[in-house]
Amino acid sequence: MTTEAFNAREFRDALSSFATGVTVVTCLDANGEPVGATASSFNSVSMDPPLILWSITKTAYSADAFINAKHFVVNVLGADQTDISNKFARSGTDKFADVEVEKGIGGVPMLPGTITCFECEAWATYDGGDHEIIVGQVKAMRSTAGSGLVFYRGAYATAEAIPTLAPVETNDVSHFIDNYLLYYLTRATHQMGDEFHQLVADDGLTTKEWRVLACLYNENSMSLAELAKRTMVDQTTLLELALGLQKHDMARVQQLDSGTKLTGTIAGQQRVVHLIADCQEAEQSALEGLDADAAETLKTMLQRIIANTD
């Protein structure tokens, strides 16, 4: 029996075809401060005793807190809680700001509006390669009706029952989008970005944080206005994000007479150097079948479109 070789990207792509629910796992750190992280790696283990598990990247900032916590809560998000998912997926910010929580087992915060909460006592942890697998025994739970939030192929979706429908008749007429440039640009961006943005999320960064660190990786210093244009993030949000990165020494923010300037750091470069390599690999895969000249021509054409529409 032979096993076909595959690389890490192909493995991630295959895993992304399995739709998962979206949760936010919460606990208290050694100082009693609340900690939370968005996770889709949640699963049931045992009915008797009632055990569940989830896993966290060992390099995540909150990894130690969760590994050493005596209690934790798995908050299963509803379809209308993408904002909560994004909030707790973001690093370097006060995730519990403006969030009214209840205290669950061991004083662990429980998030409002979720469709299910599992209050757990730590059962065991296991080495899972670059992740730590955390098993908990469910001591209490609450659940309400509602559609769950789902993550599928790098994008949010909703979980709904599939109704039985009659076949839909189709024809072979051409459609407007078949010859519409923006459709092709959008679809190419979506398909290229899905798999890589999942890599970024799995690595503990938000897409916006990745864009900032990637821009500062080579430029080193940029004005807030120029970086906002490069990252496609408004200046107010960008400044808040940059201040969060500064707390972890991944960027520096300076207020100058000429305006706000952001500067990259060695720690910021080291944080994304492996993602830079992944990004380049994704580009090579997307450009497969095009020679170097054709690829360069394509980039030049897109640069012209950007200039024309700026």
Ligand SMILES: Cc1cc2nc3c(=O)[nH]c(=O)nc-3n(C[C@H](O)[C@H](O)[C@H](O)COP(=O)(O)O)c2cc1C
Second form
Amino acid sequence: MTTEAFNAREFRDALSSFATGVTVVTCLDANGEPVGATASSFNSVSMDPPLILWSITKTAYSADAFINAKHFVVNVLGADQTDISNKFARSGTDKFADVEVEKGIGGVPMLPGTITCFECEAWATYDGGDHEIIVGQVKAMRSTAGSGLVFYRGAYATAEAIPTLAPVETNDVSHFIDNYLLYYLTRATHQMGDEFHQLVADDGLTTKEWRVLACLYNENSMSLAELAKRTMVDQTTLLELALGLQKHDMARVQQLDSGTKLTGTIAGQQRVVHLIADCQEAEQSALEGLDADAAETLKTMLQRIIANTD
Ligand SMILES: Cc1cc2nc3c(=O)[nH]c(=O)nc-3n(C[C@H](O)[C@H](O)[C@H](O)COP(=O)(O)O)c2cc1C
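Since the structure above is the form predicted on its own, I would like to see how the form predicted together with the ligand looks, so please show that one next.
Full complex below, order starting with the chain above.
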């Protein structure tokens, strides 16, 4: 679909991909009666002077009241206020019937339990097609740390912060170490590995045997040269080790024209299956605080470093 050709439905759907908060904007009409409408078009405009805007459809029952109001209040709804949002989105009802309001700027009602209230003086109104854009100068406000109600793709939602990697506290590390990749890689490897290698030893395997069985897991096959790289064990030691495993049916060693090939076996798999589970658990806890995408990115970056330094 191009941007030149779209219908109203497609336009509305595309707009709904922009998540917004939900507000109820209130004012007094010409007779001093309270008026309110649910609005997600609220946005910030200027810091100095402090200006905000929202827009009201010109056909709304309350449009005239808002366009002519000297003051209005933007009540930012909390995540638990969908009922208030629905109530003020319904035309022609007595929206203030069982709502206990406080009076704000110019006597305009402020709704209870909201997370923020902006008390505004009308600054300007602009023609915005089938909407009127209303700009207000914020004269007073109150705000709490509560969680706001979100409107996204035509439905109410709540916002959750994406966990970020908190900077690790470093005390007294020299500037060089503080920025040295190998320091981080080595320290992470030691910290992650120490505990796990003890588990391997307690299980009666050497670290080298564990690496071989883990690399050949799932009846994987690879050349002696490739396995040497992956296990970080020299080829002579590795061949001896593999022949030892073969005696217990935990690996297969084949001499081919193309070189020595090693293959995993079911018995080899069974020997380390529980250690694989321990490994995965340890990995989960080491990656705590990183989301799945960040963890994947970290692995991709490490693969790149391994390829670059091969
Ligand atoms: C989540 C949500 C956001 C809305 N945002 C706006 C808006 O920004 N501007 C608008 O004119 N109407 C908006 N509406 C619709 C009005 O709340 C609705 O037309 C209401 O009936 C207006 O009140 P009135 O008819 O008493 O004037 C929204 C409705 C919902 C549910």
